[in-house]
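In structure tokens, one chain follows: the form predicted on its own.
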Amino acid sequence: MCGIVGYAGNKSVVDILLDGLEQLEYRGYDSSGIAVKCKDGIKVYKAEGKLGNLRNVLSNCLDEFKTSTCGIGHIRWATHGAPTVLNAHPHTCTCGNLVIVHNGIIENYKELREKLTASGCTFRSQTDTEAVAHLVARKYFEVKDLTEAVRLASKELEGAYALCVMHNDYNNTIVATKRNAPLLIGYGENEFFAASDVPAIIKHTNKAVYLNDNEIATLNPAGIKFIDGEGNVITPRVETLPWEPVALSKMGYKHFMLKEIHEQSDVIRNILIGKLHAPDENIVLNEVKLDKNTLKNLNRIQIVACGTSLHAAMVGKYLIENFCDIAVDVEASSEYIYRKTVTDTHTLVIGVSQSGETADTLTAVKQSKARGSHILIITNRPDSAMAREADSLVPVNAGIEVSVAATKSYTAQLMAFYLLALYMAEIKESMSKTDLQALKAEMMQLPQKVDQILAQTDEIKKCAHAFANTKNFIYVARGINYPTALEGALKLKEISYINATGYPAGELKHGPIAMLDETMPVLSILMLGTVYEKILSNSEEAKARNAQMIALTNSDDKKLDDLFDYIIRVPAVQELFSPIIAMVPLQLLAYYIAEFLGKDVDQPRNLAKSVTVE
């Protein structure tokens, strides 16, 4: 989950590296470092903690870099070894002539370390990456060609990696390669970039190549060369990147998270454009290749996802089963990949991932694809590795999401599931045209209702201030909003570090009710519909145990005033669409609590945006 960036060109390299790392800091902020090619050789600078610490280290020595035009950088989310300066990247070989940055996990690093130590290499860190530096250096000693050394070393590596390598013998040259980790090569004029993700280079170029596994790129201002894992020269496809630099701006908001929460009504509009024109017209999903015969032959659907995407998948299960009468299983990808894969040609497997690079979900998708399942991917990154595995694709069109805590991408994933479920229902003819039209008409009203919530946040702020100092928090809901309770609790945990837990409301009496007293806040998601009265009854039970009660509701029921200490009201909505409306105030509640506590909202401790390691 680290981020890497490289530059070989004709401009001062340090500013380019630091700016690139700043745009990748969502991938990790345990430490950072750069290596630049200077007149008297490669120099490495590192710092523990966030990127600002590295800037401070460099502030006293920038004169050394004024003529340097080639370098590599790294932002770290620690896997092997504590987040110290010693373990920070870049790492060097024993003699210091070769330097490397790495994103991923080398699974056989212990065996490599033992072998390399026996051959005379001296290890300084606890990382798996240092073994790669020594291995490539050994290969270089044998073949005296950096690209070939990287190719040969790669054959001995097991696991996931994206690598950028420099050597003192090569001026203005970077060798980059990858396997099971993202890496793209950006094209400028007499300059080339390497990066883990688009934001690192979008200010400089919108032309790039996405490296495939085992491909190797050698970057030099004079040109660029690509080979495959066997050393054959290849000509890759240069793509136009879909983003604009303005997306990386806070646009006047204090945090990216708050900006991204406020973008959600536009996100809903964007995902509907071109897909739903009017209630009496069919939904258009051009990249979904499911026909009536395919749906008829499905025995079941499996959805695999992690974190916030897993909660969206749980809502998706409810929708597909409700609209299409097909059994749906939802499972965390991290569990799915370590048991027997039982999918077949009669199984639709849906992978959900904001980044499209989530390692566990990507592995799960590949395992199911190998058994002949139809693969459908819901992602914010149609240019991702997961999208390339897809038979069908639903891009969610949320734009760049910078804050580590997912907000607008969650809403976009929910919208993707609504569209997909209704699309499948239309093909299967499992719902009446009248019901379908009513649901589509309601869905087209969602952006306005989200705008109404965002325009009236006083009660949410008041509630946030009242409960900012609590140590524990319980969220309860039933039916389609049980995942909403889980996601609301996750948001609060992620950015405020309060121990929040989501429960099905009916499960309170089966154990969790023992925790209730006057110090425990309970937030009930009370949306009008089939389970409203049941949740109301569960809330009464919690109130009887002296819990502090909060309601999130679209009801104007007066008896709520006596039961709840705080009431957050949202616009009326059909129960099936309530997860969209309910989630926005929960995101804001988490945000305002974290902001009131002075937490680092956009970069919460120990987390990274894109989880590219298992």
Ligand code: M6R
Given for the second form:
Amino acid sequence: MCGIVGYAGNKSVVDILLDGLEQLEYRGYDSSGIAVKCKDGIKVYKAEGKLGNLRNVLSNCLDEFKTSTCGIGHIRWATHGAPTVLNAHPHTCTCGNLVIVHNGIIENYKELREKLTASGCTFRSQTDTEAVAHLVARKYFEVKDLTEAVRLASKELEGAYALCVMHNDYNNTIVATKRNAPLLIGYGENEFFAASDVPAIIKHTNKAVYLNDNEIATLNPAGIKFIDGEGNVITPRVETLPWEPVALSKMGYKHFMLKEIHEQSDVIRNILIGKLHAPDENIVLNEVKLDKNTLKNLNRIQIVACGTSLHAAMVGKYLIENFCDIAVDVEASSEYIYRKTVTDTHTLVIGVSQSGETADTLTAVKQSKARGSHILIITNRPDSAMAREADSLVPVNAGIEVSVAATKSYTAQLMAFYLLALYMAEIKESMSKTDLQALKAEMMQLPQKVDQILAQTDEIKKCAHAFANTKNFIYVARGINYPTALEGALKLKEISYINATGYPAGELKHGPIAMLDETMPVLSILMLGTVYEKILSNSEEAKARNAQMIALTNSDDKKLDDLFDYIIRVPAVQELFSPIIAMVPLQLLAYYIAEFLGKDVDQPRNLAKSVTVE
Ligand code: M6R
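Moving on from the form predicted on its own, kindly provide the form predicted in complex with the named molecule as a structure.
Full complex below, order starting with the chain above.
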């Protein structure tokens, strides 16, 4: 993971780097660092932990860097080596003349390290990146040209990387390259930027080049040069970024997560705009290129995703099988990519990703594309690497999600699946017009129902405070809400560090029930519909083992009052849409528990928003 940023221009560099890194903090916050070219050579500043610590380090320094106009910066999510100052980037070669920042993983770093140590290099950190610093320095010693040194070194690297390199022999120059990790080059007036993602540079420019694998850019205020991996000069396409600089604000909420939970009714409204006008009109998905013939020729659909997106995909399977009569498999991308998968031109492969850059999902999508499958991407980032692989696209329009724990993007992904499944059912004519209309009418009611939940959070808060000190938590559900149980548990784990697990309620008696006693809370997701009575019976079984019982329900059944210690009530909804209605209170429950415990809700330990390493 990690985020990198570089600037070569005519303005004071430090604030540009720090602002850029702040925008990339979603990619990691284990440590940060910058290297700037000063009058007497390159200076490196680093700090452990969040960016604020680096700001403190810099405020204690003399103003030696204030006039510097060229530098590189890094925000780290630790992969190799603990999150210490020593392992923080930028890393330097033995003599300190060359500095480097890196996002990705160098898979052959051990071999390189051995070889370079044997040839006299002194390693100071445990990182894979330091091997690249020494390797490029060696090549530079041989060829005396920084761009060529980076090109030659790249040939010996295995794995994924986006790199920015500076050398003391060069004034105001950065060399940048990438393979299987994102890097874009921004164009200003007599100034150039390099960054892992748009938010780091959008304040300064909306003109940029997305670097392709193995391409190398040499940035200098006097001009920019691009070469391909073979050293040929190339002229890449400069794109206009479809972004406005946005001031990220909590809008009075204590955390971004709470704000993002509260944005969800608007997120649903936004995704429906232009796609569903009225129940008796067809769904409009302009960027989906699946006609009747293609759908007829499909023999299966595979959905690949990770984390929260994987849970959305599981709901998607339920919907597509239900509405369209096509078999759907869902798999964690990290499993999908290292086995023989039976995918061909008759398979539709759907990649789901908030960020559009999760490395495992991106690889899964590329593999399936190479086998000739139609690729459909559901993402919050239509400008992402994954979206660029798409034959069909469903943008989810959730807006920027700052909190590491995904909330509104999950709801938006679910909405994308409702729209897609109904759209395919319309084309395939696999459902009656009356049923389709009824579902579309119900879907249009969702924003008001979510608003109702958000207006009544007291019961949820009470429940959260009652269970905040528990060590374990079990979530159970069946059918279309089994993924809701998994997602509810994931939210709680991520931000409170409580050991929470989601189970299909019917599986409790096949093992997990052994864990139940009076210290174990069991939250049953009891939505009216096909499996309501079944989950009720499973809840009775848990109650009989003295578990502390919580219900999340849209039933007003009086029986529940005796069975459950706490009841969280939500509005009535057609069963197929209940995952949206059920998830919002579970997000709030996780939030209020973590907030009560004083956890770092928006930036939980060990996590990063965007996981760009396999
Ligand atoms: O950007 P993606 O949707 O591909 O990310 C996938 C997961 O890393 C992500 O959903 C993660 O599980 C979140 N922290 C969940 O809150």
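In this text, rigid core is short for the largest set of C-alphas that superpose within 1.5 Å between two forms. Residue numbers count along the first chain shown, from 1. Quantities reported herein were computed from a predicted structural model and do not represent experimental measurements.
Once the cores line up, the CA of residue 224 ends up 2 angstroms or more apart between these two forms. Comparing the forms between these two forms, the C-alpha position of residue 209 differs by 2 angstroms or more, with the core used for superposition.
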